[in-house]
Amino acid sequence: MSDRLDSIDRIDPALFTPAPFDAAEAERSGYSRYSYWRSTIRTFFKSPLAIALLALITILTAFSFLYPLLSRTDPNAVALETARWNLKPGAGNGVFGTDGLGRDMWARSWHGARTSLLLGFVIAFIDVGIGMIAGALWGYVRRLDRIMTELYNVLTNIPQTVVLILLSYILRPGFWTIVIALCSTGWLSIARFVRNKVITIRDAEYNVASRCLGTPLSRIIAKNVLPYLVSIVIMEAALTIPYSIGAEVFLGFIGLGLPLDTVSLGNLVNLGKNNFFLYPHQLLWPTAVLATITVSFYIVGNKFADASDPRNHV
């Protein structure tokens, strides 16, 4: 007992000096420098694969839109000399060779990529926009729940392939026909995801507390709701773009896509399959461009969706 008292006596009293109170430091201790978008971008760029594919998407998209403006090569120019037909890729034959009418496959591939990307961007913008608005109303307005649920159950039980084929037969084949056909039911799945998320967030305790404290609705949406919906929006947009391009390829494959005089990846794949065994380059190169675009968008969309989820922020 005496040894313990001696050890206590040897403790330096300076260690127990009370710390002075500083109001500024006290406020700073509860302050966070957290920024949602800064954390999202930092988390996204931690993945080397995401960085590489994002750079690839940027280059492909920029090249697809700039090449038709800067190049003087007409993608529909037919060669009168039969010696220029069905040339394999090589020196003097073009980077991707020529097709059955001597048209430059390099120029046609990038003109087609521009058309398909533009189609994908337009459909993604319309689908996500309508889906977000409809999903938010579906989740917040309780009286709409039954109506929207019945509409969702009816329309989603109709195979979308049937809808695409019927609308393509009814309307004149063209760019906006495919947009209408894909957007007619494409927004429903997005609205369903948004509705489920909005219901969960709406009844969360921190949102109830915010409303009780008189927090403005705009701040609740910006701080409490939007960060949890960004991942859904980005994910759906990233998936809609390759799906739209794939649907255009499918419609072109069955002869209901864009007109043949419109250069698109779907038409190139449709034409290339006819001569695949004799001239495989006419199918392989457009397919390679198509696969690169769709796979890159899909992976980058998944990576950004994960990065935009606040639960993954440290």
The other form holds:
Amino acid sequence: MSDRLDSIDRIDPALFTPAPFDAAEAERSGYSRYSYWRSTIRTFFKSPLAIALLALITILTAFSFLYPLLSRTDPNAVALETARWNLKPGAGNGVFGTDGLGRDMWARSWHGARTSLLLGFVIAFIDVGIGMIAGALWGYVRRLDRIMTELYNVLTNIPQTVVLILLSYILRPGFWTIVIALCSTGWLSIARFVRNKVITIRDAEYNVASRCLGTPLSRIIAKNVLPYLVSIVIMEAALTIPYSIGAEVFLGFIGLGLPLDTVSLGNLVNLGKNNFFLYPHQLLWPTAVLATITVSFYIVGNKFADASDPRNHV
Amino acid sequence: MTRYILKRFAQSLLTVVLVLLAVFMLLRLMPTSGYFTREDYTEMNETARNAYLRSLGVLDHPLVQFKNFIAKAAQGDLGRSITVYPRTAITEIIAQKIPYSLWFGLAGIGISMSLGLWLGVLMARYKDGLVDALGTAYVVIVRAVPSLIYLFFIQIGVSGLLGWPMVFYEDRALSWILPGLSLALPGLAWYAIWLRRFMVDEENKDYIKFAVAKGLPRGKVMSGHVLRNAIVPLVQYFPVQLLLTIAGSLIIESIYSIPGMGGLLVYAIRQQDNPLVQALVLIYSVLGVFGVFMGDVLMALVDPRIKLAGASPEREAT
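Can you swap the form predicted on its own for the form predicted together with its partner chain?
Next comes the full complex, and the chain you just saw is listed first.
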């Protein structure tokens, strides 16, 4: 121990320069060049799987929406000659073959994908919109907290399947019925999530400090609150899509889904299931399209959630 | 503690009443033809129908009907089914169907909990390794692909491959395996993914680093501290899962032809069997709400960090 002290004494003072008091230096504040969004995007694009699936989603979505515009094959065109029924995929039979009424499975799959994706997008948009507004109010306006919490406790206690089935039954089956049935409960979890996030961020020490230092509220909201919420929105929207596509399959299975003349992935799967033993391709191909869509959205949503967590920004 | 429990209980009671009231009022909007069997409806004339409806009490003010329904339910009388099982007491129908759903449900919970927790521990222990990757792939498939699809392929594939019966037979134990395993799949994924996440969160905490720095063996840290604390948030959902086994699984019972509770509500709704719908909604909402209540109480008992006054626990699995 004393050796050390001795060696400190022996240090040459000429190595040091005195730091005199500098008023300007003392007032200078440091800031980091950290940008939440840049880090989130960089972390997200570090994963090759995420990039590949994002590209896949983009291509699939674009194709589902463009195909019905570009192709003149009618997904509901029934072939009158029985020779055109239940054809296996192959040359001259359409890429995915035909179904029990000679309808082209390739056209049906993509028209169905468009319906299901549209359903998912509409539900995600409404859920996230209502959830964000309700959640932000719930989190920011302190007086609302009690009422909203009680309301939330009551509403989430209701078994979801019961609501889904009852609403689908009371309203006539159709696109908007499914939207209403799924959105009536879907916004709740997002609102709760946003509320928790808003409260945490609002009262976080760096925000309190920032307010004390005189940062205007608009800047706090724009720089410190909103970016975190936007990432939640993207993640929740991505995860709502596999959920709503799955719900449509379920409702179709119990006979409360979209009308049978509507081409959707749910209807295709349920029809294909009935003919599986004789004509497996009628189930396998729509299922492949459906599973690719849902799995990609699920993984991309989760990867984005990981990337948007500041703890993963190194 | 007592205050918290009482408050949550009152809240749960209010929820049940509100749900029932809502469903009850919605059912009043349905045509009254749902109170007749098909033969009765065609045989009776207008006056006879009205007299019949009056005798059932359907023409009373809805709130009076609601009061009567609750009073009868409290005595264990849920009324009689009309269109699904004509004139059979609902309690009798349910008593026959519940055992199937309950036993399969319990088996499912048993399998999903034991295998799921085990998988979760393995995934956290060998994070970023092969087990973790395989486990994650499994979880993604189960959670992202609609259950109807993979359950159907499991039924077809496995029964074809092993020569097992494709549907449920009461007297052939071999036919019980697939539905039981199928029931466990979503729960297994749920336990695994959340336990893994909470364990990884826990491992990064300071007290764990401190325990490791003190030289506690890794196994002891994992089982004694990490696992114990990571499992707490999962406990909350156990009662509701347990109670709702009675409701059965619609898809599994339907594809394996198990005569359980699964499809009963959907069937009753489609057949406009109003008394049966009311009774089932009553049972399911009471069980669901009571399960959540039990979960909150259990959580407060297990986790001393929970502030009893405030509602929101810090971590939540969904």
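Each form is matched to the other, and the largest set of C-alpha atoms that superpose within 1.5 Å is called the rigid core. Numbering follows the first chain given and starts at 1. Bear in mind that the values here come from a model prediction, so they are computed numbers and not experimental data.
Relative to the superposed core, Thr115 shifts its CA atom by less than 2 Å between these two forms.
After superposition on the rigid core, displacement of the C-alpha of Ser189 between these two forms stays below 2 Å.
With the core superposed, Thr177 shows a C-alpha displacement below 2 Å between these two forms.
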